[in-house]
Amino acid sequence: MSNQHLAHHRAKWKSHIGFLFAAVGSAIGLGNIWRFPYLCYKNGGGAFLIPYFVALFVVGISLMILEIGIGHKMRGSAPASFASISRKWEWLGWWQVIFIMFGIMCYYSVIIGWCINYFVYSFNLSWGQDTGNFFFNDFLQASSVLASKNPFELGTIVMPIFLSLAVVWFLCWLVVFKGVQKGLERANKIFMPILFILMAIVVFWSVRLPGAGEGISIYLTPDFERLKSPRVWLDAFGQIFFSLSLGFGIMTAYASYLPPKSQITRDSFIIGLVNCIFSVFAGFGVFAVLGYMAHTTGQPFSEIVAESIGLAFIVYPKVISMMPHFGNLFGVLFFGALVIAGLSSAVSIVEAFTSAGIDKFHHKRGSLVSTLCVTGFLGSIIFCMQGSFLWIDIVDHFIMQYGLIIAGFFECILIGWVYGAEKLRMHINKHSVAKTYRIWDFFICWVIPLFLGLSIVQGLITELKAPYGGYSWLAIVLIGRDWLLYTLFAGIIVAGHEWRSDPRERMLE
């Protein structure tokens, strides 16, 4: 089969609307409800909404229009855009997808599980009072390792946990598997609306309790006096470049399935709004439900707040024991929405690395999906033993911290210099309605570079004066920055391998 008949017969969204589904699903993750209200919380609570919005304008989509636009242009997954653009620069799409793959979805597909179990001990409340003491000694077995805080004691395997995690990759291996049309497409439009839907019972329920608007004035309430930290800044450019999977190479490959005439700025428009006013809906769900317990229980409400985890298997499941009528069907509809939003973000990290091995190798779908899915699964396990707690930390913190930050400015580099702004802008305007302006060149080439450089810098000052989390210094290297470079290796050597067929004839002109 000829090179530009494989090129032609590229993979295809359906519809435009699927192609949305699919990108607002990955980026709406578990974050959106559990880390971005707390960070408003932390960050001077209405006030913070002002750096967030400059970041999602200046970063995220910045970001997302360069992503979108290489992915749309070069018609291929990260790996292969990237070396259509100089096979010097391959190593960074191939970076990308393995160590979301083999780093982010090996411990978030865990916590997807814990989402499962807890959507299931929902129905009849099993964590009973004790919610904190349920969640560390019985569920996740770890008190012992918590208490050393030696994650070199894994213990061993958590059988409901395992069980759970054989679901989520059972769960991401049948949507790839399927394809962009009957897999991707069609389960996000059955994922999205469910999810819009169970959020918006979550939240509505929630403004209605008793001391939500105690919850909500504080989650709003602003403190501009807190808008003079550069830390809070930082964090709001942090959570836009998280929040949106910018740097996993997911939308690049999206935008390759997009026929050629598109509307690259306005999606990427919509994609990062709705994602950012899904995060600031859900909080609205997370404080007033926070406030309901502080007035219940008469706690001070900086005693309650909780971010990320915490928040979600401790306090929300607390609160939900609390309620007087349905709290077992709160639950259920609670975590029935991490779930969702979970997943929609796991199947699109499978796909990008499925796209890249399509691209290069020529793979056929079912057997990559299906090695890539059991590899992916087999490699998960060691988060899914009593010790693991420990080591989704430290992996979750050096990932982010450092793998997404660097991957990102390296993107800005490649696309800002290497191959230009401006030369992608002109083809984005080309295939597009709404017009993309030289001030985006000016946040490519500069503005983003050197936020992330900062970060970068910031987080690596704070490194070394101590360890992370306190955690010893042998795990911090072994666990955390070592998971990085092992990646990083892999990246570079399957980059090294030549390619089926030339990744530039399938450019768009």
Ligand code: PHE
Second form
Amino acid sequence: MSNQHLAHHRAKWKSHIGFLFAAVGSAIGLGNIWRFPYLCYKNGGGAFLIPYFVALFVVGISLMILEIGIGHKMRGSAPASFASISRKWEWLGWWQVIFIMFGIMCYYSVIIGWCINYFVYSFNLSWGQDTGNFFFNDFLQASSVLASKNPFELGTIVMPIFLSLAVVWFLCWLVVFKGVQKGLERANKIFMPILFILMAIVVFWSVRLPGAGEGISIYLTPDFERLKSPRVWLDAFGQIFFSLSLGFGIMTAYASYLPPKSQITRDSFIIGLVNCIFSVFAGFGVFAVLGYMAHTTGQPFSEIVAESIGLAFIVYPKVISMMPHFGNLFGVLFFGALVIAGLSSAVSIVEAFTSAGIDKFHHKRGSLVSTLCVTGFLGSIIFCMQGSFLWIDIVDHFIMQYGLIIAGFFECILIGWVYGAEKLRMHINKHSVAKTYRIWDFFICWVIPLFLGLSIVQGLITELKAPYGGYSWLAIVLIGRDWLLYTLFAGIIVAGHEWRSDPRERMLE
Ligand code: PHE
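Taking the form predicted on its own as the starting point, write out the structure of the form predicted together with phenylalanine.
What follows is the entire complex, opening with the chain shown before.
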């Protein structure tokens, strides 16, 4: 196929709202429902909203404009867009889509699988009274590994998790296989409204439970002292990155299917705001539930709050079992919401890679998606074994703390300095009604790289002082660091291959 022909036939969103739903679907994920409320609690309650919204406006929306802007201008996935700027930078795009596909997606899919299991367990509250014991011993079958803290003791595959994992990959395959309009757009147009309704029911239900008010007041009571700690700010910036799916080439791929006349600035604000408002809203539900639990059991609040995974899979099931009426319905709605939020993010990950493969090698979508999903599924198996809990912990830490931030840093250098922030801003403003102001250039060239650079250094210092999470250095190096390095090598190798056609021919005027 000739390039002109390919460019002409590039997949397109059927409607603008379809694009928005898909982008919001990618952004709203597991992170909004369980990670945000916990971070908020840990970092000074209501006061955390200050660094969080600063991070949203300074880094989040600016990078969103960058990623959408470049995908729109170059009409290509991240590797194609970066290669159009300079072939020397193509590796960055490949690194992003590879580490998200074979890093994040491999364990993200397993956690969605857990949610599917818990969705089913909700019907008859199969987790019993001791939900912590159920989760670690019966469900993950991880007791011996957790005791030894040795991630190389992988044990055997845990069957229920394996089966739900197969379901997750099948659904992702189905959606991405069907393409942009019939797959991603249609699925998100169904998923998103259902998710909003489910969440609304869960939150309104939660805030009416006895004791909910106490939980919410703890959620919102600001402790401004905490704002002095750099950790709080790092958490806020990290969360914004992860939550808005930035630094992975996802928004770039989605934006490459937009028509020339597009509202890049306005859409970036919409996606960022909807995502963060959703998080804050979900936080009300989570804290209401924690308040209810404190009220019912008489335990102090601080003992109840658990970190992300514990919150969803230990505390929630416990509360659900405590509810006198319709606890199982509550569980079904809550875990159903998690599954949908997770799936709509997962498909965006597979699409980011797929669109890159189509751009560079002109692969057929069908065979590429099938190969990718089978490989991804096989890769995920390592995360559904008895010892996988520790792997998830280590890989997640490295990808969250370094992967995203390093990728975001280089993205700013590439666009801000090599391509020119002003040049991209001109392009954005030429096509959209709402304008991006000059200060954006300053953010992209200086503020964001400086901040991200500092966070990397600060993270490394802590890292070198003691191995993360009390694991052995060997585990940290072999699992955590090498995960980033292998994906980087893979990115460099793929970038070295020849293009079937010049990526720049797709570029919009
Ligand atoms: N944004 C998603 C969340 O908040 C996570 C995600 C990260 C999704 C990267 C896709 C890509 O859970």
